[in-house]
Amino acid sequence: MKFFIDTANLAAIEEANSLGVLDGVTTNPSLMAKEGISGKENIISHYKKICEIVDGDISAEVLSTTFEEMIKEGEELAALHPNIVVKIPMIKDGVKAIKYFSQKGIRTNCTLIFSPGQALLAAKAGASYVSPFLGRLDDISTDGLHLIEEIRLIFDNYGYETEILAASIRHSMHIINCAKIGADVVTCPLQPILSLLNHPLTDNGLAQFIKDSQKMI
């Protein structure tokens, strides 16, 4: 399974990518501007300073919504760096939007899926990535992780190869659960990650050994 971290922070990113296990990064104009990055110039250039930290697909996400603008920004996202990926939401002219990214050899991710429907589409027309956000559909008191077991049965019924890229990861546990499943990739911040490392007895077992070294010396 894959690591991306859903993040626009560039020292988030590098103590990840430090970590040796990172595979990625997905951002939204939601974590651009938590970041106080507004503007064309400056998304395009925090994009780039992203895929010098990373080599792995970025997820960079349109502002548009009609298809003609959708195609326009997603170009001049895609060239910006070979490891882009034209983050695309599921609405109809961003499904028309993937079929014709899909056809120029663009890669696409398509966002905001909360349907085995929307990703079904998303994948008939040719997107390299749909998004599940399981921790949304978790708030509402609906299984978010279900939702990830009938995609993968779905795509694994029809051979589809766009990957599965669970988003709105909320802790460890919907980590190790999507692993379980199938998913292929999972998004987070920086923190469910890192509580992938922390167990009470690895704690103990260290500072056991650490003492017992101690009389050895």
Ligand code: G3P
Contents of the next structure:
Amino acid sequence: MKFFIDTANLAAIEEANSLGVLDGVTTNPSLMAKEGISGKENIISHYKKICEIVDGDISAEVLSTTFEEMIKEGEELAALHPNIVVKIPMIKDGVKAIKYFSQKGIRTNCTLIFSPGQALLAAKAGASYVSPFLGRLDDISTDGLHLIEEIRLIFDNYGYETEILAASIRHSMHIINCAKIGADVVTCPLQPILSLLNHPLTDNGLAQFIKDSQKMI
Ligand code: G3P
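Moving on from the form predicted alone, please list the structure of the form predicted in complex with this ligand.
Okay, now the whole complex, with that chain kicking things off.
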């Protein structure tokens, strides 16, 4: 399973990358705005900086919602770097744009997926990734993990190559459960990834090893 980091914060991206287990980055307009990135030049320069840090797929989201505008914006984003994946919202014009881009060989990530039908439509249009939002479904008392299971079943039934990019991951158990279900990718902030490190028996065991190692010196 691939690990992407879901942030536009360059320091967090660098820290995650230094772990050696990072496969890519996802961003969205909210995450970019949180870093104070605004204006076309700054947006483009920020994506270029991310591409310089991480050698993996970098999702860059279009800000427009009409077919024509998404095509123009997406083509500009894709031209920035071969690792850029154009992130497109799950709307009617978005599906058309995904189809257009897939015919042009431009990779896409269809975002804001909350149902198996939306994932199926995006896969049929040729999306490289679909991004179901687990945490936001959990937030409204709906089982986000069940959506990942349903999409996995559908994609496997028909051999869709579209990768399931589990997003809106809030904690380490989301990561573990996504791995059990067979999500292709999880994207999350750095903390849930770092939480995978922790076990009290590891800490106790290491403390004992360090203590005993003094007897060996
Ligand atoms: O990649 C989508 C993600 O950023 C949404 O996460 O925590 O805002 O629901 P969250």
